[in-house]
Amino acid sequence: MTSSQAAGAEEAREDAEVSTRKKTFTEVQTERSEQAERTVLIKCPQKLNEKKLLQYLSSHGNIKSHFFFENRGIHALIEFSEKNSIDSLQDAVGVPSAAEHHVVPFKSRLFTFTLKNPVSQAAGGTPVHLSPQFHIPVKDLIPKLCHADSISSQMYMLLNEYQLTEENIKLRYLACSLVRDFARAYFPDSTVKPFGSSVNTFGKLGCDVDMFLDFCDTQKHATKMKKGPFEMEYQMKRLPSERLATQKILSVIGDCLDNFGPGCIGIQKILNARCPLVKFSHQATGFQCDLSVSNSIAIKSSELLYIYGCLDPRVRALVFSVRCWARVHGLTNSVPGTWITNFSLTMMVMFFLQRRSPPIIPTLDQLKELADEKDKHVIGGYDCSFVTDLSKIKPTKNTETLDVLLGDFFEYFGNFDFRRNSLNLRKGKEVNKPESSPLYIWNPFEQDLNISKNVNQPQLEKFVAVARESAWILQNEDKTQQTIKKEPWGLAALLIPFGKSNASKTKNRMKGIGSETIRSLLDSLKLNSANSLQKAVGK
């Protein structure tokens, strides 16, 4: 065997061991990465012949994947096996006829396919089918969910539903790999990658794309050229702060989509935010996106997430379920406001989670023992280092199904004592507040803040009402009669604003023991509410 055969049989080696095991973070970013840098978005006529599109479009190379999606319009993903067959592609392409306007000379990975003969070229196209960029609504979601066998079945099935599909997340990649394109006009080292819930596994259809500009091949360049008798290094701009090196930078990345972007449209520079970025319309992908400099410990807090959701599949069930009532139920808003945000409630449901009996996932604390030396991450001063293998991690004992668990997630954070206690997911344990702020969890990672500092008194008790109704429907429905009667049951039940699904049933249930309980919980919170600060304090 020669060389080269040893090195290609031992690459393929190492991809089939890693086929066969749950991929790192890093792993997943790369290899998404990669696909993106290969692949092109193309605008199609609406009466196409697939099969004539792919055949033209082999003529430049194997297509490895590719689907089809409406947005304003068909367009189709390609995937080539190799990036030069883009080189080949682009050199083929016209550019547009400036009759009416001039166009801006840029040339991207964004195509617009029309054909010469529209009728003769289109005959014998069947419709393509057409992946989904969106979630279908609650209110059709209800009809499917009361179909299951259990509530289990129903978390399982609202989470197909919601989750970002495969299409989804490499149309995601490809976005954040058109806007490095401009930057690498300015920053050729530099990367643009998603981060949040694009990749954290807890996205749904429709979420906007968090990305980030990355300049960590530029910093590792710094340490190299350092053995000889010189030392060499560039001449760069210096400036007084790093939050205003990154200010500029993105000042100029705004400015050049906005002037140059193709279908880079609604630019916002908002650069005195506490994180500064650029807000945009990415027309081709249909994608709202922000657009910040590298932020390593929100990095963190993506994969932390991130190996949560691969470790147990009822995790990401019973976050997506608990998302969706929160913002059926007006708790969530996708407004900045003083309500819960989905991070801090995806949170309360890791911390519920580190509760259980045995528990379902790890503290931060016990995936930092298992971490190795690579693991070892300190940023800005604090102790990021958590254990990024997940072979490392022991499966858990927990046989709770999803039925138990959403019942037990709106009991006991009904009956969570917020007045005193915050939740603090590195320990896994109830801690005395360190501030009044009505609902504290803490940041994983920046251990001096609170996530939720947000959130008010009112919003807090609405939802500590929400989820003690909750947990009353749940344990006092009749799963048989509602059949019959074919009424909403389970988690459809919940999915009702409380008081729309049937005026009379509400009414008798306000009379019950699940209604007085919450009310003598707000009596209590209100009345707490007026000294909290002062005990708070006294502490």
Contents of the next structure:
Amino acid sequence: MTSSQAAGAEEAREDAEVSTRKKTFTEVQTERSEQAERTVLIKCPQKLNEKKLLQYLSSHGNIKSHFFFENRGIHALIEFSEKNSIDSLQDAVGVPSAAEHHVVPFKSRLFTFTLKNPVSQAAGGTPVHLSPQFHIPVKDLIPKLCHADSISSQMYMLLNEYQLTEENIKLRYLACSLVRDFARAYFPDSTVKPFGSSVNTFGKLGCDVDMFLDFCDTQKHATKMKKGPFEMEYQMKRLPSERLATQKILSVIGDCLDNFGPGCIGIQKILNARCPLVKFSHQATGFQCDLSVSNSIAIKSSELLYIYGCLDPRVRALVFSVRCWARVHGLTNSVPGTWITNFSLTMMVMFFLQRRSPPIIPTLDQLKELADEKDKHVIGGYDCSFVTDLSKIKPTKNTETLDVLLGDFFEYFGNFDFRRNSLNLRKGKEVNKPESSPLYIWNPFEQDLNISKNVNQPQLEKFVAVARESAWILQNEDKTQQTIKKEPWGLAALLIPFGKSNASKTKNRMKGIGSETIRSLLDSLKLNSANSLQKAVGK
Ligand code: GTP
Ligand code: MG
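To complete the pair, please output the form predicted together with ligand GTP; the form predicted on its own was given just before.
To see the whole picture, the full complex is given below, headed by that same chain.
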């Protein structure tokens, strides 16, 4: 065997190995980002002959995958096999005539497919399949859930309806890649990568795209330069603080997107926030985007959640149900405020799963023990090392059903001593609160920070009250009766705001209980729980 054959065989073995095991977070990011670079977006006429479109495009190169979606008109995402097919397409297309529009000389990867004679050219086409980019509203989900045979299958149903699709993920990476094209006008070695719920396995259709500008290659380059006698005054001026550099970079990128970014509208620079960012709406893909500058710790948080999400199918099912439940009851909100964020809520679910017996997911300290040399990362003095190869983590022996886990989640946090204790995911233990914030969840990496510092006492009380009510509903429901009466049951019953029909429901619940003793017992339980609610949350 020649050395190149041997290298080829080694590569093939590695490919086979990667395809049989779960990919690491970095492998997924690299693969998806590379895929996005070979991708273009095409606005299509309403009446479209799919075959013709693909035929035109094929003259520029092989199409690896494609799909259509609706976003103020039909769009096609086209993934070519080779990147240079895009150059070929860009060279062959026309640009709007300068008499009508002032053209900014920037070759984008957004195209419009126009037909000289739309009617005849579209003839022979069948309606294209449109891939959904949004989930169905909760009110339409509830009747579907009622047909399931267990709470567990209801939870998987919700997951299937809400989770990001393959197509939506491709579109998210494409949005980042299109922003990167702009960023490179200023910073040739920069990349733009998604983080947060777009990549941590907990994103739902319709959620924002958190993206960061990364100068990773620049830093590598700088390290290399240190070996020689020269120091390069690279592209950046020397600035007195990293924060100021971040603010200046985001400010110019924000202006650039505002002035020249096709389909980038509503640009808001939020440069004085703790984590400076630029918000904008990317019309071409339909996403609301938050662009920040590389924040290694936030990326590590995304990777940690990715690992937890991949370890056991129950993890994502529980997170999706809890997030949906929290949104319905106004415990979370799309705008920032004193309420619990989806990020904190996800960490609460992770903590709960660490506390099961046997645990469903390992603690962060256990993941750190499994880390090898290449997993070692110290960021800003904080040790952020943990194992990245999923196959090194032993599967859990816990076999509890999601029916049990959902009910116990509400019970656990309905009775949690928030006044005294905090949630520490590194140790997987409740520990004394280091300060008096109503809800204290240790930042897994920056151990002196509380990720839920924003949550105030009334919001925590509301969370505890709704959790208790939910635990109560699950414990006392009679699925057969509810199915006969065509009333929502299980998870479906929890996705209806309690305030609305609460009084009549409570009455109904009481009617169902025959014995006077049980009724008074329940009354006293509710009374006790009201008292202990005040105690638990520190009133
Ligand atoms: P949704 O967008 O609500 O679906 O969830 P998300 O996880 O993407 O949350 P969000 O867009 O608010 O934030 C994006 C990422 O920033 C999160 O996944 C975290 O990695 C990080 N992040 C958000 N809030 C906090 C916080 O309070 N503390 C820390 N340390 N990181 C945060
Ligand atoms: Mg987000």
